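Below sits a lone chain in structure tokens, taken as the form predicted alone.
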Amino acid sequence: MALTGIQIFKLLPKTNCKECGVPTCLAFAMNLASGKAELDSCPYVSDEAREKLAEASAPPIRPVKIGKGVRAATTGGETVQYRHEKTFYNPVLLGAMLGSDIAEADLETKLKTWNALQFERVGLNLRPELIALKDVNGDKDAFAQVAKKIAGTSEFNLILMTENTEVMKAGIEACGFKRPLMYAATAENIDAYAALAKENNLPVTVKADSVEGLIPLSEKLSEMGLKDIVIDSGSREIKQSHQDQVTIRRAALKDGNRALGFPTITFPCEMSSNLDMETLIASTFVAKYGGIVVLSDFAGESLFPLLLERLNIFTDPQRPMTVTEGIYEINNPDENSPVMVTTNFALTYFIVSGEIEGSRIPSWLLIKDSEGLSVMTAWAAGKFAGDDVGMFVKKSGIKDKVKQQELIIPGYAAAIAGDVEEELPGWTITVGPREAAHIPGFLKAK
């Protein structure tokens, strides 16, 4: 059961210290009992403290880390229903099917485009993090193959998915190195796939055939010792399926039901026969609320969509998104391309640099770090001011790649033109367009 703020008191050091961020422990405890601190933000509370703490600091869907090494993901960790309430923190997982019969040749091809298919996006790479690898025919030595191969030469993590123990075990011991998950622990095995998952320390999936059904489960293996759990309800109709994620949310967040406090684990795949109805399907688990959500296959023109649905959901709405400030290059720029600066607003970048890369005119843009706030903001908010803008100029070394010494700025901050030319002398300053839309014709003028 959750402590209230004081219990929480009772058990921090009071020393008042402000490390915390917050004035006073016993503020640090009101936030810690309302889901608005980490106790690891208290670098003094004792370890005694700190054991009767973490199932009441714990967030109420428990985060689950599922591989290891730079690829090591987490589901899970959530606190709140909707995003806007305070934010999600820890992206929906993505992955594809393979099935243990999979030809060698078959399995180097999709391992090859697969581990290529990675997008750049506001400054952030872009890519799936798992294969799932089923159990097609029961042979535990093609399952030890298949899943050595792809731990060996991908950088996928894994879902070992079958429901027979002694497959399981020949695709842990192939594998287990890169902490695979476990799929699926079931009312018939589940005593044998807890004690492979607790002598091999892995996250294990339950399964049920309903979403009461998972409560004994996740039941069970909590009193076992084993907390990092996936649940899957079991249901493969669509509107079934999205009816038990909500479920299990609302569950967890606003009932406290720890038994349903863990990531789902969602398979489109299962519930639909082509690719393209599959990532409809998917898109609706990415919103709601799936953990980890299985294909059939990975295709560009599928996963692109997904991957940034996924980024606006689970993107901090308190903090605007951001490009990285710099020189950017647009058409292979010359010394004699034009030169151009504007905010680090993710939007204003995509939408000009677009407009830019449409001209098909090389072009150099500079964008000025402006805390995430568009042109006429940044402006209004003394973030884009004259002599900021000249200075960041001068310290870009943009200078060093053009002859010419024309700056263009954005239409919407012309009023800045005078205090850029104090800042830069020598250089001629041009108000561009209001409007993205009208960059091309502006450059083509020109």
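Residue numbers count along the first chain shown, from 1. Everything numeric in this text was worked out from a predicted model, so none of it was measured. For the two forms, the rigid core is made up of the largest set of C-alpha atoms that agree within 1.5 Å on superposition. What changes on going to the form predicted together with the partner chain:
Relative to the superposed rigid core, the position of the CA of residue 402 differs between the two forms by 2 Å or more. Here residue 45 counts as shifted, since its C-alpha moves by at least 2 Å between the two forms after the core is aligned. If you fit the rigid core between the two forms, you'll see the Cα of residue 381 move by less than 2 angstroms.
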Given for the second form:
Amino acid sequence: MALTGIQIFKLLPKTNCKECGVPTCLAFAMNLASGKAELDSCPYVSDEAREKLAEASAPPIRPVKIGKGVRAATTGGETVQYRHEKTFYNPVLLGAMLGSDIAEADLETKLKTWNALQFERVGLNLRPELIALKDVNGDKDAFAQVAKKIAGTSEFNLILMTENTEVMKAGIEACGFKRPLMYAATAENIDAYAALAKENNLPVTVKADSVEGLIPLSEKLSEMGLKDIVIDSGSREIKQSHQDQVTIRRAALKDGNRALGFPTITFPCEMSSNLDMETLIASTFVAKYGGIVVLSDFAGESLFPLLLERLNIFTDPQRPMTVTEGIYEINNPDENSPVMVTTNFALTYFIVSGEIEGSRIPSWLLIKDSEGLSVMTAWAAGKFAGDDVGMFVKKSGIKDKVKQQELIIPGYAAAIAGDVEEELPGWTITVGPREAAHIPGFLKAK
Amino acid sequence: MMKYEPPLEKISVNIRETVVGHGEKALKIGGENTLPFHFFEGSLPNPPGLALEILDTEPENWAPSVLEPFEDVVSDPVKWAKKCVEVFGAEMLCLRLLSADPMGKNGSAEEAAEITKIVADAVDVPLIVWGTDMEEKDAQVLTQVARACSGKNLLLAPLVKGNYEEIAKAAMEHGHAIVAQASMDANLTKELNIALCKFFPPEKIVIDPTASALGYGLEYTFSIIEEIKQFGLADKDKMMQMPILCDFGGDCWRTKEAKENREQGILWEAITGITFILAGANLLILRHPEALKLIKEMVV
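Output the structure of the form predicted together with the partner chain; the preceding block shows the form predicted alone.
Below is the entire complex, every chain and molecule, led by the chain shown above.
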């Protein structure tokens, strides 16, 4: 819970020494509360006050980092229940499970297949982040060997799944440098697991058989100074699990319940026996409050929709997705292919390019920066004005790629045709359809 | 340690319950006083309605994998409707009157009404009747349909700012429910509902915020549904308490991701649907029977 200016003021020295740059401690407290000042500007603040303020300003759900280096991934850190209230920050992490008895050749094949599952979209590289390695027989050497292989030869971060302290130790020894997530500390092994997490500075999961059961466990870890905690309420049934996700998020955000202020881990792989249903269950946790989602396998046709759902749900509602301004080649166009122009709103681009692609007609698509607005809004807001569009086409370099000089503009921007023409002497400006769905028909009729 | 009490939110108002269809197979949608799947803090008397869509005209440009289940029946809307009910277990249908589309065959309102009557008589499940999405034409088509199918309690769609009066009056006179459509904007949704409620019974209105497919604007639909539900339930705004419909099967199957891979297409449609149900949708219009099956397994 954030503190008010008055609450902060009570923790300050109240000497009005002015060394922080403002005349009174009260004014400084107000600035702190609104985020305009840093506590470090006060040379006389007590350690106790510093700790209280740090605690109060900590996010209600702890962001937890798993992995090291460029592929390190963060889960948690969310501040709202609904994305339209502000935004969600850290996309759900997606993982798949492997058993520690996997044969070496099978492991190699899996890693190769899974490493290849990357998808390009709006200039982003979409991919899953985690492999959950499950100890299936208590063989610590086998567990360590597989962990080492995953850490050393793939880009995946690891979840080490065992409740056996010896096996966990071996796993950490093999891949601790990659900052794996420990899974899981339970009422039975919590002392040993807390010590291991502390010694190796690793994030650790606590697992109980209910939300309530999680509280003493996470409190115990917190008291020992461990902060990077992930929680598993134990449910493997969709209704109960959904309820747990909702109430945990609510308890952390609305009640300020620190013991539940951590990202969750969910296991659709243990909730259904077929990958389609598992994928749908996973999709519910992507939309509703899962921190980590573990599947039984990654397959392109189920993973890609999940990655896109995640991209959609975790898009900042205040900032539209855009594509880069420039010339896009669709269906291998040549010097006689038609030239079209539209805005850089990602949805506009996807829909228009999708329709052109579907028409199989080779075309040039020019994308003009319109600050992420769709055609109608961009035109109304003056971000897709005739002279701008003309100037952009001139500078884009499309002239050198085509012999013909005809530019097709979106139907909703028909009004700019005259101005574009003025800017592009010698070009014919044709008004295209309003709806993208009519583009194939329009192109075929040409 | 303090005893943990799960933070529950009890809501004292309900989303209105709308009945579609007549007789034994009539379906109720809405009626809940909590968010989707929140059985632990409220009641959700009706599972989300799931309709399969059929066209009154043979489809053009449908991806082979979504055409395949209907290949033997697409030339006959009655056979198509029966297959959806008898083979694919659809509990509701959406008949799209493509034949009347001014951009296409531009058939007359009378012809469209006649086909609708034949289909409505041939099946006993509730029927959504979707016009041409052209304001003026729909005013003619849907009023004719309302008359021809008097008493069948169809769900007529879409009514928009420019044509709601005529269609709603015909719907009221002949005992049908309606879909009020306002594109991705909670304020416009509310305005249209207020205008309608001046003369039309609110319990016969379903909201269509317009839906976009996964990867093509899903997040806008998701958030607008969540907002409308918050207004209706948390803020008790009576004009936002109508059940919500999402129509996205066609948009899903137009994406290249669905066209190029059958399995991916089915999951595309199913995930889009589940995501909207989680936001608060009460009625989905689906295209692929496999997507229907998957979603049904999740929600029932």
